[in-house]
Amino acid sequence: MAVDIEQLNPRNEAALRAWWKVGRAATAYRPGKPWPLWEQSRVALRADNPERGVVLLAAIDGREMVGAGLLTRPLVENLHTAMAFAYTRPDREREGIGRRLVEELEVIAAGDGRTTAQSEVYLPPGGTAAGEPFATAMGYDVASRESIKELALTDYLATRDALSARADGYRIVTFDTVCPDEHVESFGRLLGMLMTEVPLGELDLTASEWTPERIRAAERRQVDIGRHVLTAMAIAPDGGVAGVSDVRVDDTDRAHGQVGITIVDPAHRGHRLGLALKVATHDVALASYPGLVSVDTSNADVNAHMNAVNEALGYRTIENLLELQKRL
């Protein structure tokens, strides 16, 4: 029987299920929580963002779905773009399903003016996948190289006292999600410094505006579907953000948190404001929620400052990241 490809409404929640069990069996092989838990997806896939779009495919071989596929698109900045991603069910594996979905996730993307597509592979520390040279095959490059790193919290109780994490000038503010107003206007200028001070490779990616509107509705966002972004932020002598970094960690899975951004503002380095707020954060996470068990984070391989502070305070490579980039 011929696998057709079919757009999902996010809304059927009875589709959306079968959709996010796909791409559960499709990334289970990989360590660490490659995948949401289930009512992370149901809230997140449901809810409204003006700043992404979301499409998604199902591959259905009679009443059954074998494959998944996700389009990403920034509706703000970088309009030129889209993130896809394909996933098979490993049953059905070897079939052409995840080409089929991938062509499929590329005209629309074309058609939305996209001219630049995105993915990625998950490769083991030091090893390869079967996502490395089907990538290929379906034309995308590799523009970026990152690590994946997971961090034990009993290593980092371990090691905790022993980090010098002092940020001598600067006073460290934290707060959940929800930026204080005094900060909110130079908080929105270091973010819009991310995309071109973090280190990017061949990735298509130009800078972003965040004026305190757009950080507000953001926020909202966040709290709307219950995911708290604990931050810290450096303030310098003079009054502005001079650094920011954030844990995130969902209503839904209270053991598992994700490193969101870490920047600080290249006036400002030299301070060790990296380790100062990565520790202010995790103590901040750590004290939300007792129960938490790992933080997982990225960084480009060439990032070794950041690096270097992720392995002060316990993190370790669990993956290998390729980030992938195709011109339509």
Ligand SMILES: CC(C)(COP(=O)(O)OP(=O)(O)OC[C@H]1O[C@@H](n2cnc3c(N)ncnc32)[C@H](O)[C@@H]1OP(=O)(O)O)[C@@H](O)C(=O)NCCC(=O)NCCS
Contents of the next structure:
Amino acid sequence: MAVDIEQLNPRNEAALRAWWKVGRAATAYRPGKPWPLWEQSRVALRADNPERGVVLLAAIDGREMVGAGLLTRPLVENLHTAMAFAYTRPDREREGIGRRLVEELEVIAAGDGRTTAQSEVYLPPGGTAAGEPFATAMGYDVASRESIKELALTDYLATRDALSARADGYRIVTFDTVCPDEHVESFGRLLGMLMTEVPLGELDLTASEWTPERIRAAERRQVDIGRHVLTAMAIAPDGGVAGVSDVRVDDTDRAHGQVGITIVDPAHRGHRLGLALKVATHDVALASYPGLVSVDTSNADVNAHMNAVNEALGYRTIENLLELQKRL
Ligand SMILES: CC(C)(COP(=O)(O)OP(=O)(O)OC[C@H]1O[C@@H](n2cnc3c(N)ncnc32)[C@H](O)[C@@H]1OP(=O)(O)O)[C@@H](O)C(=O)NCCC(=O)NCCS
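Right, the form predicted on its own is done; let's see the coordinates for the form predicted together with this ligand.
Okay, now the whole complex, with that chain kicking things off.
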């Protein structure tokens, strides 16, 4: 086969655009918004990020790009892991292109000392797609089963008034991306619980430490790429951050939002903070972006509380997601 695997410089805009088109074609079978808009990818893939290393691979046949690979490596914690994604142009499937991309991504990951490769495959609810047998063929195990859910804002508006979003005894504070000074330290403490408190199945991920400096740097990166992290925090009577949730909207796509993180401190669970926080973020998102059409989220199927909250808001499952893992 005359297909070459090459590393791509994301600052080469023509090459990046060809890479983006392959990914878009390979994910076009999926519902919802499976692939970023060109403007979103163009900005995000080139942005410097000291927290995450990105490698892009291209499968080239003559002058055409027929496959695209993506490796992301966390650079602050979980240094033993990397995420590998392969996309084959639909008219070139089953020629071994996906296999060569993943093998090359794994070589790069292992060369960087990574011992666990992770990936994701999206399936129609109750059904399957090429990525599932492909993952098995590449030696990946299913570490967690999740669902992708989408909320049509028209559905949200229809249920909104019936939702009791009270958080007795707690104060809900909202902001766009930049956390108020007085809460940033406590916010970091809560963020540090994410990896241990969010159900991750068998995924081999460890906790992280979020200092105020790290939070501020992350906020600056979001501002720089035009991403608005519309955040709601529940403040406990003692002033501590008891829970947080966000909806993200990019300047380059004001029609689609995405839930980022949601977490309630175990010490403050059972006060309906999950629902109150989500109603607050969705209200802010709608007020800020009246043209918003949909918001999507993903949760582990075993995460019963979060799933109940999402259902109450009007979220519907549009896909299943397999979180995959392989020891290198
Ligand atoms: C999954 C995907 C990357 C496979 O790409 P590909 O170039 O067709 O894969 P390969 O030809 O290298 O297949 C390698 C092996 O995977 C398995 N496989 C791949 N597609 C399959 C399918 N549709 N049905 C059954 N087995 C399949 C086979 O065992 C195959 O080996 P074989 O052809 O010798 O039998 C491609 O379908 C795609 O881009 N899908 C959308 C994105 C995605 O899901 N990516 C995977 C997770 S990141």
